[in-house]
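What follows is one chain in structure tokens, specifically the form predicted on its own.
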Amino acid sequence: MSEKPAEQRSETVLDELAAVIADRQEELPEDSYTASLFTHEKGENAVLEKIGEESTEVVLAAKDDDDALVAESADLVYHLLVLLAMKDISLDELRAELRERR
């Protein structure tokens, strides 16, 4: 069995993560951090604060620690996907915007 090209694998990972986020948004399991973001008393602001926090951590990690940069970037992407789900913006819409910018 041949391995998918790196670009397809990354798209698959993002699609899988977006699907998990959408499932948590719909099902709202009590023990889910993702679900708690959708039901937080601050609403959307809770996710916006996390994006701000993670953005700062990405900048700080970029200066000193490549491993931390990867981890903090993953946190930032995750929270951005949660925000997009809150706004009913699909990954396909994001991909289309990025393609237009090539």
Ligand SMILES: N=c1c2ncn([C@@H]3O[C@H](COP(=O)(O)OP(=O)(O)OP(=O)(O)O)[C@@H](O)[C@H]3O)c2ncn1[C@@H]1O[C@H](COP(=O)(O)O)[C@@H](O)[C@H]1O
Contents of the next structure:
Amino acid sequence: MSEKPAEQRSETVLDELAAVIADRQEELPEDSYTASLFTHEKGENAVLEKIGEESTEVVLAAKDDDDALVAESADLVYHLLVLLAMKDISLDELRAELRERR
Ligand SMILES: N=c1c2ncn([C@@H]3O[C@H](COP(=O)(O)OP(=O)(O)OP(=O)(O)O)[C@@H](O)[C@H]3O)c2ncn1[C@@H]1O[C@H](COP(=O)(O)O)[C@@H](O)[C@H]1O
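Next up, can you give the form predicted in complex with this ligand of this protein, since the form predicted on its own came first?
In what comes next, the whole complex appears, and the chain from above leads the way.
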């Protein structure tokens, strides 16, 4: 059985996204939405509020729109990765937690 190409493996895209988020956190480019979350006047509450909003959007989409559910889930995962970066928690720590539950 052949392995999926790298760009189709979910762990790879999550690692790549986490790496981009880490770059934005370090470099804080002015035109970056991600950077704006790290520098927001509300502090971490900005991303916490987004996680609350995106969670609600996931729940609503789950009721009747699978395409929207995928899109809203991606928004939620992205904002969760930003929060983990803010807290200096790596994707490996999340993976370890999930593995422990198997
Ligand atoms: N995955 C994402 C991603 N998902 C969602 N979002 C942003 O999250 C926001 C979601 O907010 P909403 O759904 O409420 O939509 P909105 O009304 O436009 O947002 P607000 O005005 O309420 O902030 C939008 O601005 C989206 O653009 C993301 N922004 C960035 N990324 C990734 O981060 C990388 C770096 O992006 P920049 O930081 O913009 O360079 C990108 O290449 C992407 O891979």
